[in-house]
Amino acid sequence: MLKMNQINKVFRTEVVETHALRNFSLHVQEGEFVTITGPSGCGKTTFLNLAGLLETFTSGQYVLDGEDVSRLGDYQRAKVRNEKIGFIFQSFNLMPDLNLFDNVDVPLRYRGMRAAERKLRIEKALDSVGLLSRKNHLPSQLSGGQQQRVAIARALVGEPRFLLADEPTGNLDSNTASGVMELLHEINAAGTTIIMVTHDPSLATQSHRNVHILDGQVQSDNTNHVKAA
């Protein structure tokens, strides 16, 4: 599903050169649930941005779903990103002036899909997270956990090959976070590959594998004894 080989990412200014990732290699198989951990500044965010084709890298190779995406142009990266990758963010990133239906519709509009097909997909995605009955509500009318569920529906509506989740429970209380994790496990059990960044060690143990990053490199890659549900 995802193969990064010897990836380097260097940020340069006139006076300093920062190596965000150094000879970074990671392989994720289809259907896995992988958590990424590490201290602040270790390269987690850079990894997510590269994995999600939001940034380019300095050297190395990245193969996504069998396609070498290392040298794709901006338009090609955007197309692959829209069709194959779903994003879930800590801050939800919902549009406050749009209702739930229209928020989930956003990624589909870029595909030129007919309205009738978009409607079926949107309602299916909202139903899968238990919020179809509130499709006409605004994000401000929902709890934090419900807003994150909408964000998950938005990530799923395009039927992506894998999800990238950046601290998806970071702004939630423990009970709500547990519910979001249960939903992610259900999505993974249905076949969607998930890569999740987390600072919570208890969440890291719930995945198939926990990859720990330090100073831009994979420090450890451990299989968890307790598999994701």
The other form holds:
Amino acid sequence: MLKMNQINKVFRTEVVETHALRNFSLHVQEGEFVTITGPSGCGKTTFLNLAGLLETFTSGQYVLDGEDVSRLGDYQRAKVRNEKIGFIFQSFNLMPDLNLFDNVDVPLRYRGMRAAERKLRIEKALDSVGLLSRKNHLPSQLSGGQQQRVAIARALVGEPRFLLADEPTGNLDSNTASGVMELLHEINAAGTTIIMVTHDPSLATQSHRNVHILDGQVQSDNTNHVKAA
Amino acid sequence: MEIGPIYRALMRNRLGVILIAAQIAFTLTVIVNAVYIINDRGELMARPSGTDEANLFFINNIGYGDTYNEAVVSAEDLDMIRQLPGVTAATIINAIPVSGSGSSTGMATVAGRIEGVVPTAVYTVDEQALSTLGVELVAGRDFTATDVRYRNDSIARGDNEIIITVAMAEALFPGEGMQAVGRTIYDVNQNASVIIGLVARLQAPWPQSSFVENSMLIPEVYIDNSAIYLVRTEPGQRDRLMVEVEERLAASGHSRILRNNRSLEERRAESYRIDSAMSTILVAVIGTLMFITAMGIVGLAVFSINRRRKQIGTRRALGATRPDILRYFLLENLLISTVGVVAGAVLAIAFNLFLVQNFDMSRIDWYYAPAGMVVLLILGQLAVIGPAISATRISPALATRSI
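Starting from the form predicted alone, produce the coordinates for the form predicted together with the partner chain.
Whole complex next, starting from this chain.
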């Protein structure tokens, strides 16, 4: 599903070179639930950005779903993001001026899908996170947990091959976080590959694998013996 | 197309939208009416006087002293001028077309009738008037030397043979103007004038008057020590002859003052100076308003984009291409501008009706409002394109940053 081989990401300024990722290699199989952990500044977010094709890398090779995406142009990367990747962000990143229906609709609009099909998908996605009845509400009218559920619905509505989650429970209380994790496990159980960046060691144990990053490199890659879902 | 979500999002941030739409509406109201006024003035200024303006100049001659004899001097002067190389023709005339100064009267088809009197400019001229003015005789005949009468205050005007413009003939004889030659008309003193010729066009001295196309030429030279010599030259000779004629007149030894040695083009420009200045001011107002409106649109777009940088990054992360982002902001601007131009079109028409009712203006042509709408929609799109392009450069990686 995801193969990163010898990826390097260097940020350059006039005076400083920062190696965010060094010879970074990671293979994720289809259907896996992988957590990425590591201290602040270790390269987790850089990895997430590269895995999600949000940024380009300096050298190395990245194969996603059998396609080498290492040197795709901006337009093609946007299309791959739209069709194959679902994003869940720590601060939800919902559009405050759009109601839930329109928020979930955002990625589908960029796919050129017909309105009737979009409506079916949006309602199904909102229903799957238990918020269909509130489709006309604004994000500000929801709790943090509900907003993250909307963000999950938005990530799922395009039926992506894998989800990238950036600290999805970071802004939630423990009870709400637990509910979101249950939802992610259900999604994973249904066949969607998930890569989740987290600071929380307890969440790292709830995945199939935990990859620990330190100084831009994979320090450890452990299979968890606890069943993910 | 994202019209629905953009519209709903705009409705949740009404203030900025209303302000820009109101600015666009105000701008449209002003520019539609201003452009109409400019075009109206432009058409007014562009009307031909009927004369060969480019090759005409005139000079005022004012004699003084007991020995000064206007009849003799003007005959000598005209004879001298006509013999100068490069002069096509010259006449003595009481007023200059489109100069702002002249005399007028009213003419009727029935002696003593007050109703239906047609106002007209009066040009008193000698037999070279038509060839000097360069007007086109379309019916009848030109004046001859024997037609010309010389008179002063002691001799009443009396009956005349006259040449009038086709426009005046139509005003006197609706539908039969071209058959006016040979017919008699009467001035307010019931003097009879037989129409011996028609000229295609000769404007009155007052370009703003309602009867600017009505002119009457009388073969008469009025002797009062003051004369205007109108001179027509061959192309390219005017400026040289203006100097030469004045020098020769001054050197002739008669006691006189020479004034206002001017070309007709120059005099015409002076007559239309207020119209021209008004057009310039209105062009400046239009330019300023459009600039301010464009800056307002740019300001709102920049503010809106800066406020939504993370949203734009998120949209990019979710699959929006750069053209998608560009299209989003162009479409958003189009919606705001559309509200503005629709309101502006209504206001523009209402404002024009106000001007029609209160300032005797004519109604704007139907296409002014839609043309103004298109111009402002294009202006809006051009104004927003810069900020929108900058929005397309926002990295999708912004979505994962905690800002």
